[in-house]
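Single chain ahead, by itself, as structure tokens, in the form predicted on its own.
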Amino acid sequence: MSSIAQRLGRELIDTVSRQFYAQIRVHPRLAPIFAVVHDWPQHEAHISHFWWTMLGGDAYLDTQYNVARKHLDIGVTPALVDEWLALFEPIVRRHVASPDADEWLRKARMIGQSIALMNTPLD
């Protein structure tokens, strides 16, 4: 059985990443948080590789990911995670048919929950 990554291909995953970050760069609340990115093509390539591997593709870069920590470090709050997901979902659905889109978005929500939990104060 092929992975989602294999069914979609690297080019499509790259397209989703580029379109998503194009929207991030103009989003009123997310753009300031992501202003730490100075090389957008490199960042998008890095994130495309991340999604490729998360969707079952074999790694083609030697990279370690600590998604929750990196987003915590730049100040991504649970509310911003919700906005991030609200931007991401329609882009994925525009390019990817179900059930692959559903599975990709399930993974994105799980990652979002990890980010939100790391940035939620314990009472």
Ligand code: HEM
Given for the second form:
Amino acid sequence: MSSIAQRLGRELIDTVSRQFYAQIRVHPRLAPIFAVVHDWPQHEAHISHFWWTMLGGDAYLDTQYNVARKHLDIGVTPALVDEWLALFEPIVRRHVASPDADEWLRKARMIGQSIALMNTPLD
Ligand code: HEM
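Can you switch from the form predicted on its own and show the form predicted in complex with this ligand instead?
Now the complete complex, all chains and molecules, led by this one.
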């Protein structure tokens, strides 16, 4: 059985990543937090590889991820997670048909939920 990654292909996942971060860069509230990113082509390639592996593809870059650590203390809030997802969803839907799009978005929402929880004050 083929993985979602194999069905979509690396080029399409690269396109989603590029289009998504093009919108992030001009977003009034998300762009300032992404000021920590200095090399956009490198970031896009890093995230594209992340999604490729999350969607069942074999790793092709020698890179590590620590998603929890990267989203701590950079000013992420649950409301910003919702805004991130609201940008991501239409781009995935534009390029990917269901049920693969639903599964990709389910993974993004799950990660979003844990990022939101980590950045929710206790009281
Ligand atoms: C909602 C789902 C989200 C997913 C699936 C996601 C995914 C990722 C991944 C995989 C990375 C790379 C982590 C690593 O290198 O270990 C990353 C980096 C980053 N994310 Fe997110 N993210 C999400 C939400 C957000 C939100 C809401 C913000 C900001 C408000 C944000 C800001 C960033 C920034 C600034 C980086 C770069 C950090 C660095 O390289 O130092 N992310 N994200």
